[in-house]
Each structure stands twice: as structure tokens, then as C-alpha cells.
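The form predicted on its own is given below as one chain in C-alpha cells.
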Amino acid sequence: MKKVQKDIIIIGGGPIGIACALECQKRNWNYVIIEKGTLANSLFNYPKNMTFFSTSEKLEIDDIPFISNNPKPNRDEALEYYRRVTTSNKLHVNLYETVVSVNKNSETFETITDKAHYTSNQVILCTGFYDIPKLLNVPGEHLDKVSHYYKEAHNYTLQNVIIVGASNSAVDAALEIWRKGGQVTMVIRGETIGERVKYWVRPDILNRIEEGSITAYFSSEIEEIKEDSAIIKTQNGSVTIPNDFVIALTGYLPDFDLLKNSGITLSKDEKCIPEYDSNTMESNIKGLYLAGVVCGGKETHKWFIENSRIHAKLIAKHIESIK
């Protein structure tokens, strides 16, 4: 395995961690970002047809424009701006390759990925929240036609299909399925649709519900997928009904093993909030910083684009100052 030095490895190649090595670079440090996927990973797994609830200017990093033709950008062109961003400035990215372990030696950080050995000064973690998906733990979720992603509509189409979950993402699989001719049923934990729900959208789909278009359980939740149904747990006893597929989109954890093995402290409540200075960035592993999403724990709507893109300017400054 090859031996690389660096001064500052950056863990995931999202907007947060493209924003980390902008900051790398107007300093001219020896940086590199590592990514298990593709740039902006969590974004390009994201639906289609998705719109972005924030506009264009507060999804900008390092004040470099982001140009759409609409006021909320969608999917596509907010990768295409995340990707201009990094070639333009000919960023150090290393995609499809696996971060196996991190750890502090005296001064140094050692980290393993599946394809070198690197050594560096300071770690930036900013790895998101995409690829770890909260389960429902019932009989039958392993089955072939359970996901927990959504891309598009088309494969749906004259299928049975139950959505689990009232966000933003289960909305918008909800509605987008039904209007490519699927028939769609939502089991819903709570009592009604999510309150964060995209307020354009949101009348859509309770009118939806309201005329029968979309049948919708509230205060459910499934009990067990079989292969051609699913018994559906209601205020009123069990339902069974034929089913297609099941897509939960119930949402994600960052990678808490990862974060833990580095010797990041978790808060010991169900929250798992990791423990760093909000003023520095830095963890309670000296070097060690968090930037973005992962910095919240389960709690992963309250860090976004734009609200945390200044966490690569705060960790910069920190590191500068100690150099």
C-alpha cells in the first residue's frame, strides 16, 4: 500500500468538503480530499426531479457564484456547480476510495483508506449523513423490492407502492409516483405530513390525501413486508394490502462507527451529537475536526449547505493560527 504525507486530509468530497479545500488551497497547504463515491456524492444519489428548498446564493461557497434558472436550483444544476467549482479550481480529489480508519499517532494522523496509507497533521470529517439509512426493522425488509432511496417515478408506474415517511423526500416520492401512474399508499408515524415539508408542496400532497388520490395512514407504521403485500399497524388493528414495492424513506445517520473509532466523544443521549468547539470546529481529538451535517448527530436537519459552509472558514482560521 502506498505511503502518502499531507498536510490536511479532508473526509468526503460533498459541498462542505470542496468548501474545506478551497480554504487548503488559498494557503497553499498540501491537502487532499478523500471520497468513497462520486463528487457530491450524497447529492447525485438524491431524486431526479429534486428542488432545493434553499436558493441559489446561500447554497454558493467561498462567495463563487451560483447561476440557475430558476430561484430554488434543482439537483442537476447544483451539480454541475459543485463540479465546476472544484475543476476550475483544479481541487486534489481522490473519488471512489474508501476511508478504512483514522487515528491519532503523538502528533500525526494515520489514515487507512482501501487504496493508501496517509499521514498528515490535521483530519477535516465531513462525511454527511447519505449513506447509512435508519431502518424499520420489521420482517421482509431485506426483500428485493424494499429500498431506502428514491431516484425516480418511471419503474413505479401501474405498481402498488407504499411510501414510509412525512418529509421532504417522501412527499416528493409520494407525488412524483402517483402522477406517473402508480398507485400509492403512505404509512405515516406521526399525525400528520412533516412540518418541514417544502410549503409549496405541501398543499399539493394534503389535497392529495384529502381527495383519496394518495391514501395516507397516520399515527401507522409497517408491521411486515411480504412478497406481494404488507400488513400496515394502524390505530385501528393490522391492514393488509397488496403491495409492489415499499421505499422508506425514514432518513439517514452519519457514520457513527467512523466517528467513534477516531475517538470522537458522542453525547451519551439518543441524540449521539459528537462533541467539538463550535468556535473552532475542532473535536475533542486535538486536530481533528468536524465540518456540515455530521457535526449534528441524529439530529440531521439541523446542519445544511447553507448553514454550515462556514465551518471550512472557522476550521482554516483555527489551523492558521496554530501553524
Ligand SMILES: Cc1cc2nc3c(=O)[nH]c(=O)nc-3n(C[C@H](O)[C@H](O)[C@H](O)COP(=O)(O)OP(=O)(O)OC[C@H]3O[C@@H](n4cnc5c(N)ncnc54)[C@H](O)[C@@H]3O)c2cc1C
The other form holds:
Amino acid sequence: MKKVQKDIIIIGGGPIGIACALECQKRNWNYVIIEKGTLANSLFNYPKNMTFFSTSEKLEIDDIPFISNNPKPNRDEALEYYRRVTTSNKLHVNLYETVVSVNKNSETFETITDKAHYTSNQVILCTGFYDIPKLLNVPGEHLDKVSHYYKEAHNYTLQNVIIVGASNSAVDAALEIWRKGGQVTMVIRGETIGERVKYWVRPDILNRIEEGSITAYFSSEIEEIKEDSAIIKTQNGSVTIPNDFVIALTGYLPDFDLLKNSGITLSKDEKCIPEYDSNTMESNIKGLYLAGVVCGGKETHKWFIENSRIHAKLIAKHIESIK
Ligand SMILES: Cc1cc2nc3c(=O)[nH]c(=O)nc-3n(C[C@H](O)[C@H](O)[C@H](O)COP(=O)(O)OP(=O)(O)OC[C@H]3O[C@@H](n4cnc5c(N)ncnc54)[C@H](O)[C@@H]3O)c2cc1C
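Alt. form predicted together with the named molecule, vs. the form predicted on its own above:
Shown next: the complete complex, the earlier chain at its head.
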């Protein structure tokens, strides 16, 4: 296998990995981003018509202007922005290469990917949380008609679609599919639509539910998914409804195995928060840094681009201080 020597390995080419690369580039450090998918892979996999809740300047990295035509940018504009930042600055990125393990041997790190074997002085892990869906763990979840991601509405026209969840993603999908002629039923564990749903979207979904355009079962869960129906456990007993597709938008989890196998300690409580120093972003393993939304463990709402882009500068400052 190919052997490569670098000062710094950045794992993950999302917005925060790109921000880290900019800091390395400015300092002439020998670094590379290793990204298992395309550039900004999580954003690429977001729904096609998704609009960010942040205004564009809050998504900027290193003060490079992000101009949007709208009050809040959409997915395509964000992809354009992070792509241009990467190409204009000639950042070093290896795409379609997956990191399998990170090990520290005395003072250096060995990062093994499916293509090469890297040694480096530091590793920055910014692998996000969008790759591992939280499963419903119900019979029938394996069926082809069940998905944990939503891309666009057209293929759900004239179909009976269940959306599980009540967050931004679930509400956006429910409204879009209903507007494209799908019959939408929402199955929601809580008593209401999520409080964090974008303030300009929340009234829309509440009104569609109230007028009966979209059916919502609150305090309810899916019990079983069958080929052409689904059973919902409601407060008033089980209900069976006709069903063509289930879209379970119940959240995602970071790759805890990669973190643990790299030696990073996770909090013992249910949040599984990785250990790091918030001043430097260095984990419990010296020279191994965490950046971006991966820092929140199972608390995937704690960090986002807006408040985690600062991690790149904290890390660079710390590495500079020990060089
Ligand atoms: C629908 C939705 C809307 C959002 N809206 C906003 C918003 O308005 N404002 C905001 O600030 N935030 C928003 N967020 C959150 C924001 O998009 C994420 O916080 C952002 O993507 C985090 O950036 P990141 O670089 O930390 O992680 P990611 O963007 O997830 O990047 C991690 C990268 O690591 C790669 N990777 C993972 N494992 C490996 C591996 N083993 N080897 C190599 N590469 C790997 C992944 O492919 C991915 O490209 C939203 C999130 C979602 C899901």
C-alpha cells in the first residue's frame, strides 16, 4: 500500500474540514484532507431544495464572503461556496478515500485508509454525524421502501408516504411531498412539532395539519412496516394504514467506532461526548484534535457550522504554539 508522510491529516472534507485546511494552507503546513465521498459530502446528500436556517455570513469560513441571492442560502449555494473556497485556494483534498483507523505510535500517528498508509504529527478528526442514521428498530425497516434520507418529492407523487419525526428535515419533507401530490402521514413521538423547526416553516406545517391536508399522529410510534401498509402505535391503540413509502428522519449519529478505536474517550452518560479541551480542541490523545459537529457526540444539535467554524482557528493556534 502507498506510504505518505504529512505534518497533518484532516479527516473529513465538510465545511469544518475545509476551514481546518485553510488554516494549514496559510501556514504552509504539509497537510491533506481525506474525504470518503465528494467534497462537503453531507451537504451534497441533503435534500435538493433544502434551505439553511443560518444566513450566509454565518456559514462563511475564514471571512471569505458567501454571497447568497436569498435571505437564507440553499444547498446548491452552499455547495458552490465550499467548492469555490476549496478550488480557489488550491486546498489539498483526497476524495473518495475512507479512513479506516487512526493509531498513535509513540510520537506519530498512523492513519490507514482504503488506499494508503499515512504518517503524521497531528490528526484533525472532523467526520460529522450524517452517515449513520438512528434506526427505528421495528420489523420491516429493512424493506426497500424505507429510507432514512430524503432527497426530493417527485417520486412520492400519488403515493402514501409516512414521515417519521418532527424536526426541520421531517417537516420540510412532509410539506414538499404534500405539495407535489403525495398523501402524507406524519408519525411523531412527541406531543407537537419540534420547537426548533424554522420559524417561517412551523406555522405552515401546523396549519396543514389543522386543516387535515397532512395527517399527524402525535405521541405515536411506528410498530411495524409491511409491504403495502404500516402499523402505528397511537395513544388510542394500534392503527393500520395503507403505505407505499416510509421516510424515517429521526436523526443521525457520529461514527463512534472510529472515535473509540482512535483512543478517544467518550462520556459514560447517554450523550457519548468525546473528550477534548475546549480551548485547543485537543482530545485526550495528544496531537489528535476534534472539530465540527462530531464534538457533540449524540447531542447532534449542539454544534453546527455557525458555532463550530471557530474550531479550525483554535486548533491551528495550538499546533503553532507547540511547533
Ligand atoms: C438538514 C440540515 C440542515 C442544516 N442546516 C444548518 C444551518 O442552517 N446552519 C448551520 O450552521 N448548520 C446546519 N446544519 C448542520 C451542518 O450542516 C453541519 O453542522 C455541517 O455539515 C457540519 O460540518 P462538519 O464539517 O463538522 O461535518 P460534515 O459536513 O458532516 O462533514 C464530515 C465529513 O466527513 C466525512 N467522513 C466521515 N467519515 C469519514 C471517514 N471515515 N473517512 C473519510 N471521510 C469521512 C463525511 O463524508 C463528511 O463529508 C444542518 C444540518 C442538516 C442535516
